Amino acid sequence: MAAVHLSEAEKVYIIHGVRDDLRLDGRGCEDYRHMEIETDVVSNTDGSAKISLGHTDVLVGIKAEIGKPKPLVPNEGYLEFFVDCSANATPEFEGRGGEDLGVELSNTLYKVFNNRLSVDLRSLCISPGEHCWVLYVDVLLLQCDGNLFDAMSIAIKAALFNTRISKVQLSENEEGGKEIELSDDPYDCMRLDVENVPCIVTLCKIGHRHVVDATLQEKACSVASVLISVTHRGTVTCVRKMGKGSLDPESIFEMTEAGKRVGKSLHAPLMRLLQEEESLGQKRQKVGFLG
């Protein structure tokens, strides 16, 4: 993952600031940077969204295709994730570095989102054991300035909210087999219930305190971090420890409670923003992912 190199004096300055709840950009320990979200930015997808979190830019596109359900869950659809780390974001993403990071990010997103607690996978089933909707979620990292997981999760939730899936009618042919007919009406579509889709909160341990939405400079001062996915009710669906350092049980408990508190507070403003943007219809001003 992208990193910066700091002198010992710079690290001490950042650590002392975090201790006093005053970070380099003036934020408190549990404050996010300025965030901008736009949906429906890619025309050839079924749903898309772009987020700018500080100087971290993430673009998400979702395509719905008909596939075959997995044998263990014949009455559910599923999601597939692919993360592309643009070499323009940082030179470290060139070659194998970007590929390995993309696989790591994809695996984590799969654990967080591809379960019935996050998305109503049964609503993606067309014919049990035969046909289902498969949502291919493509994530492109355009610019990296720390806190990739949080930015990706918010962009994915926004893109799922924006996703429209054509309604399907099943009919039998002359041989007794099933035929699938897709509606041609763009307004005759199915929307996903994204209320339970979690947001990821990454907390970095710096000194004796922890911060959310760490920049690359703050990340360089952190020995370890905890990734927590939280629903709108404050339910934790996934926890993952990252980094080479160790964390004592008291720190893990404090970071988990802070993650639940911060994550729960993210959902209501995000959903209100998405609904307000959608209510504008054709009147809203589009910026696009090149803006």
Given for the second form:
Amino acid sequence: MAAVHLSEAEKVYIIHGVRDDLRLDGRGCEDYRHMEIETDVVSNTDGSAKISLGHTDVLVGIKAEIGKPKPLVPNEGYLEFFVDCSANATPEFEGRGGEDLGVELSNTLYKVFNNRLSVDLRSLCISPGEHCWVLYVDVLLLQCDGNLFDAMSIAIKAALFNTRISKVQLSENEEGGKEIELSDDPYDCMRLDVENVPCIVTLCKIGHRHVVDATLQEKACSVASVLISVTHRGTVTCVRKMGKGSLDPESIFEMTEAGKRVGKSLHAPLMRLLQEEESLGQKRQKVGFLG
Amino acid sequence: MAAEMRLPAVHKFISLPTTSQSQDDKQLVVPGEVITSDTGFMRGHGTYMDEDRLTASVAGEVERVNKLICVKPLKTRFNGEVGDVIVGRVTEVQQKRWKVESNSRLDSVLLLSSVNLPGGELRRRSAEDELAMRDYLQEGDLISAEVQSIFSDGALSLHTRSLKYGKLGQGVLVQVSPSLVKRQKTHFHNLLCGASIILGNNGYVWLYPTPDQQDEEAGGYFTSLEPVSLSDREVISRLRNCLLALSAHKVLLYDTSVLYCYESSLSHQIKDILKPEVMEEIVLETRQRLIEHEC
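Can you give me the structure for the form predicted together with its partner chain, which would complement the form predicted on its own we have just seen?
Time for the whole complex; same chain goes first.
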């Protein structure tokens, strides 16, 4: 990822700031930057969302296609993730530069989201063993300013909320084969239950404390971070340690607790916002990318 | 703990009535706009000839010097001039020179012979000095320097042969567009609010706690790693957010504008300054005060 270079003195300044619970931009250790979320920004997807968190910009688009269920779980649909690191975000992503990061990000997203506890995968089934909906979740990084995972997970949750899948009916034709019939009414569609979709909280260990929503500068001062995905009830669904440094058990416990607390508190404002946006309907002036 | 989420709002730019004379003499152009179809003019930077019409290739302000027409772009890399004060970051240590990232098109060069080494100004640079270069400045270190000369390829040669320049210690770097920094007699300010600022001409602004005594400098290469007090930190963080607010609204940066912005931000919490509506309010107040100050 886009690395920033800092001098020793700058790092010391940041570390002491975290110790005093006053970060460079005046935030406390558990504060997020200002977030702006908009859904339904790409018209040719089934669901989309754009989030900007500080200067991190992420666009998520979801396309539903009919596919074959996996043999092990014949009565469930599934999700596919692809993360595209645009060279707009940083010149290092040009060519194949962002590929490794993209694969790493999409693998993590797959682990966090593609299970029946997060998304009701059964509702994606059309006919067991034969047809199911496959949700292709495409994430595009437009700008990187740290904390990609949290931004991506929130955008994915918003995009899943925004996703509308057309209703289909199965009918049998004369030869006994099955036919899929698409409803004529474009507004006759199914929505996903996003209640249990988790949000990811990344906690960076800086000095003896940890912070959420680290900027690139803060990331440069931290040796290890813990990624925790938390549902609205506070259930932890996935934990991953990232970075080269080591963490002692005590601080892992502390970070998990803090992650749970912060993660739990992300869901309520997000759902409120999504509901509010939906209630505004067509009246709302779309901002999109040039606002 | 707080997570602020909201819908993006359409940004409206409010323009204040500016003094009439400053508005008249500015010709602003966008790329592709015809500046003049009169063939009597010479083509300068930021322009091209489109079938005998002089056309702008960048967005910015038109500058005329006799027959020469240039367009000075609003958003640009740093075009250094001799005497400019800059803040830069060392990216490489080479033979007898440091490479310094300074927001210009090419990395700037700081020669070993144009720095003040500890222990007297007039000293021959020996082979030992060359070997110990990394002890003075290493990769990632921030320095303040002055542009000494410009090479033929446009790269800048820097010098730090004054006690006010040299390695920078603890503080915060804010990066803004170089065209937002106003050229002034001095770019080093000890602000009244309790922090100091270096407004680099290259758009890199360094905020640091005001040093206690001015004479300590052990050749400028000693940096204190003592914790900065919380009150100083608060001032620096507030100033940082104010600078970002001013640059988001394209207000020229100089000591007065920064100080006015700081004062009008005092009614808000530090972290709230970066919210769009608070930012707008503060900047509007600052601009208002600057206009009153002008009259």
